[in-house]
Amino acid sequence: MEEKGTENGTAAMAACYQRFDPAAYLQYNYTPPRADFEREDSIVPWKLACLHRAFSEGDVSGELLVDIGSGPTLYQVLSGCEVFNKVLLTDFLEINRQELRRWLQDETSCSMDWTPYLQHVCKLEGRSPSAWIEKAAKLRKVITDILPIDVHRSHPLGPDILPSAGADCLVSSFCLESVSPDLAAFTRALGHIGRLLRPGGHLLLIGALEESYYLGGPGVKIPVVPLTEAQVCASLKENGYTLIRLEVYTLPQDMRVGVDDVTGVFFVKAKKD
């Protein structure tokens, strides 16, 4: 019975998310203030400079880097494009892989302008914003390939995706947390990439806490398990995983726009055992 109601939830989630607009949702959270470049406080270079922190402390290294559940951004593999020589993108909805697309082919269709965010990242790495052409190609030659995902099959990916060994690393942005109908799918979602990860590999997760819903386009609202740090470890440790690092963004005010009711955002380093 529990298992029935587990798929009809998973399968209303599908469902939400058949309405989802890329170009309104990077509306909603990647432009100011959100994404305000001269804020210490703005949430998006909270999270890049998380991301890079975890990329170039040394331990997190290899050949793969799967990002679990894309959707239409790039940002959160703007530093482990510098760390592995294969990036793999990954997200359940084609509109999402489209968009993905157009900016690894370098169309001008793209619904958002990814330069600012590629010139921050130079300036962490200690480089001139100038070379952010140097890192867009980079990564355009690093990226193998954009897949479709399910995080809720036991294989999410599918056989013979990846190499026997696994990834070296995941990272995974705002994703489980948003595509999961309770606690207990978020947990075994966690249990399911984590198939994807080699013993020893690093997970560097980032998602939302204590959030209910948030607005996938003018009104789509779509329903989040609203999680706290306690609940986000225990899940970890329940799939495997030795806690390295948790951080905690708590958005100010007026970060609060209002396409979602998010307190705050968490941030993950954890290892695989």
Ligand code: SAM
Given for the second form:
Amino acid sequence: MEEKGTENGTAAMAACYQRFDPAAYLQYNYTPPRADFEREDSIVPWKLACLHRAFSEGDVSGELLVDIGSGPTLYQVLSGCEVFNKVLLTDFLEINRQELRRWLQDETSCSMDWTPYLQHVCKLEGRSPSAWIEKAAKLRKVITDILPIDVHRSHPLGPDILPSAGADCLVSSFCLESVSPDLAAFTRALGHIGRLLRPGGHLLLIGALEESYYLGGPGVKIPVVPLTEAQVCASLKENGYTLIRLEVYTLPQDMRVGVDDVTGVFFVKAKKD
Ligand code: SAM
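Follow the form predicted on its own with the form predicted together with the ligand, if you could.
First the chain shown before, then all remaining chains and molecules of the complex.
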């Protein structure tokens, strides 16, 4: 009975995503004020700083980084691409995978110009902003595939996609809570993606706090599991992760632009036991 309910819940979420509009989503979340590189309290620079710090502490290393539920965005791998020789991007929707492929092949046909993002991360790395061209080339070199994924399946990528030991590191931003019908499904999905990670590997998880919906396009209201920090920590513990650090960002009033009801963002660095 419970299984049937869960299946219905995840099927309803999948149905919501059929109307996801990558260009609108990028516009809502990845342009100013949310991506204002002149402001320290803007949400995107905060996320980029957390990722930069996590990847530059020296403990995250290996060959393979997998980004779970990439959507149409690249910002989440701009620091990791300097540490890992191989990066896999993944998403549930072909339309998002297509957007990412467009950038890999020829950025002129993309919905989004990632140049300011590349420049900002170069600055964080102590490089000149003009090094963004090298960073873009590096990113194109290390992204070896863009794959379909479903975090509600016990093996989200399908069999034999990853080396048997698993990936060395997972990144996932705003995916699990915005594709799960409830907290139990969120916790299960965290367990499913954990199977893709080798023991001792790192998970960098970014997500929304206390959010009940976001817009995936004009009139496309997608339900989200409202999470507290305590619930995130409990789900991590239940799935055999040791928390290294949890950071929280609270949205200033002018960052609440009517495209969701998020109040804060969490950034987790954790290690699989
Ligand atoms: N990672 C991006 C970011 O940081 O903005 C996109 C996050 S977006 C809120 C959620 C993403 O989850 C969408 O790209 C959507 O296609 C993807 N998604 C939807 N259902 C999924 C599922 N069952 N498994 C994995 N990803 C899914």
